[in-house]
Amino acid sequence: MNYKTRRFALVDIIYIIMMIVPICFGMFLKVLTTPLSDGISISGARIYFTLPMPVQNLLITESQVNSAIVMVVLLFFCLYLTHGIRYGVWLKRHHFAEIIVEMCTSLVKNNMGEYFKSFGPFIASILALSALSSLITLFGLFPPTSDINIIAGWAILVFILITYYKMKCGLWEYAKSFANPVLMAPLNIIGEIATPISMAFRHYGNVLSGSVISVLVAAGLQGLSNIVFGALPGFLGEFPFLQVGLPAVLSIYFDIFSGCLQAFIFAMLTMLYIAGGFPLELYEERKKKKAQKCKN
C-alpha cells in the first residue's frame, strides 16, 4: 500500500469516524443530563442552558442541539460519498451518490418542471435532514421533527421561497392572484398565511404522536406484564415478557417507515407549493416584453 493510498483510507476513516463521533456525544449528553424518574415521562425537548439577550433570552435545546448533530453527520456522509471522485478514483459508494443525484433530479424536474431543476439540492437536503432528524430516536436521542419550533423554521424557510417565486412576476401579479375571484380574496389571504402553519404542524404532529403512542404502549405492556406474570418467582415476575418484540415492531413504523414518509411529504409539498405558485408563462412573456423594450 503506497503512500496515497494510506492517506485515501485515512481521510474515509476520519469521515467514518466524524460521522459516528457527534451522535456518540449526543447519547452521552442525554445520559448526563436526564434525571432519575419512575414510569413514564413524556415531555419535550430538555432546556440545557440559556443565553441572555437584549429582548428575550435565547433558549439552548435539546431540538437544535440534535439538529446540529444531524447537520454534521450529514456534512461528513456527504464527505465520504464523494471522497475521492476529483481524483478520478470510482468506488462503489460514488455510484451510491450518482443513484441519488439521478433520483432527487428526477423528482424535481418531474414534480416542478425543467425551470427549477436546480432545485436538486435544495430537496435533498429537506429529505436528508427530515429523515435524519427522525431516525436518531433509534438512537435514543430527542428528534428535532418532534419540535415545532424546527419544523416552523424550515416551514417558513418554504413560505419565503413560495411568496419569493410568486413575486417574480412583480408585486402587482402577485396581489391580483388573491382575487381571482374578487369573493374569494379573505380565503385566499388565509390559504396563504395558512400554507406554513399547515406544513409544520403536518409534520411535527405525526412525528409527535408515533413518539407519543410508542411510549405509551410500552409502559402498558410493562404493567400487563407485570399483571400477568407477576406471580413468578424472583426477576421471572419483574422481567417484562410483552414489552420484547411488539414495542421494537412499532419502533420501526413509528421511527422508520412514518419518519421517512413525513420527509417525503414535506419535501413533495415544498415542491409543489412552489412550482405550482410560479406563473411560468407570465414570467416567460413579461421577459420578452423587457427584451423587446431592450432592443427599442
Given for the second form:
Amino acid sequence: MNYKTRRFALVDIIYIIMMIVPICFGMFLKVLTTPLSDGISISGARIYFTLPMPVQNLLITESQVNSAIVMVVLLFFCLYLTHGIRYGVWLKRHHFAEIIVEMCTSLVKNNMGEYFKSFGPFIASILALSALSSLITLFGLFPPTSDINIIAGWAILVFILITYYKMKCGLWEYAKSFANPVLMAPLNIIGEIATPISMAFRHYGNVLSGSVISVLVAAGLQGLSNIVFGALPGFLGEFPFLQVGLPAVLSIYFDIFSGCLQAFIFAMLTMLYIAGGFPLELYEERKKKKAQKCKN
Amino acid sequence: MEIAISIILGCCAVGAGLAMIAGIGPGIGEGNAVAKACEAIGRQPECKGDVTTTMLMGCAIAETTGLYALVITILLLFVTPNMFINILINTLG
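Next up, the form predicted in complex with its partner chain. The previous block was the form predicted alone.
Following is the full complex, with the preceding chain placed first.
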C-alpha cells in the first residue's frame, strides 16, 4: 500500500511548520517589546497590552501568550505524530506515539488503580504542558511556569477534581471526613486549603529559583570578566569572555532537569491526591445498595 | 523621608536573610532521604528504579517548606519595598 503520496508529505510539512511558527512568533513579540537599554535584570512577565473590561482591565501578559504558544505547539506535535495512523500502516512516529500512550496508561494504572484508568489523557496533557512550559526557556522565552497565576490555575483545577471525587459519596460523607477526630476539624480544613497552595508554590518556586540563580550567575560573570579582562585594549576589554558557555552548565540542571522533574512531580501528586481522596470501598457499597433499591 | 526609606529597605533585606534560614530544614531532610535511598539500593540493587522515583517524590515534598521561604524572600526583596515606599509617599505627601 503506497501511503506516502505527495499530499501526505505536504500535510506533514504544514504540521512541522505550524510547530515552529508559534515559537518564532513568541520570540518576535519579545524582541519587539523589550526595551533596548534593558541589561540583565530580574523582572516578572512583561505586559503586552491591556483589554478594557467592565470591572478591571484585563492584562495580556507574556506568560499567557507563551502558554498559548505551548498549547498550539503541543496540538500540532500530536497531530504530526498520529497523522495517517490506521491499521496496517506503521511509520516510526506512530510507534513513538504508541510508546507515549502506553507509558502514560501504565503510569496511571499503577498509581491510581483500575477505577481511574480513563485518567491517562488528562495526566499526559498535564505532564506535557508543564514540561514544555519549562523547556520553552531554551528558546529564550519567558517560561509560563515561573508565573504564579498560571500554576495557580492548574492547581485550582486539580483541587476542584480532588473535591469532586471526595464528594462522590454525598455531601454528608465529605463533611464527616473532616471531623475524623472531632477536635482536629480546624486543622483538617486548613490542610485541605493548603493542598492547592503548596502544589502551586512548589512548581512556581522551583522554576523561579532556577531563573533567579541563572540571572545572578550571569550578572556576576559579567562583572568578573570586566575585572579580569578589563585591561585588554578595545573590543577585547568589553567582551564578557567568562559569560560564554559557563551559564549553560547551570541551565542543564535548572532548565532541563528541574523543569522535567517538577512536571513529573506535579502529575504524580495530582494522581496521588485524586486517588487518595476518593473513598472507593464506600462508593462501591453505596452503588450496590442503589442497584438493589432499583431492583426492588 | 530618606531615613524612613532606608529603614524600609534595610529591614526588608534583613527579613529576607532571616527567612532563608528555613533552607536548613529541607537540606537536612533531603540528605537523610538520599542517604536512606542509597542504603536501600545497596541492599537491593534490583529495585533501583522504584527507590529512585520514591526518593525524588519525597525530596520534592520535603523541599516545600524551603520553597515557601524562598517565595517570601523574593516578595520581601522585589515587591514589598516598592509597596511600602509608595504608601509612605502617599501618606506623607
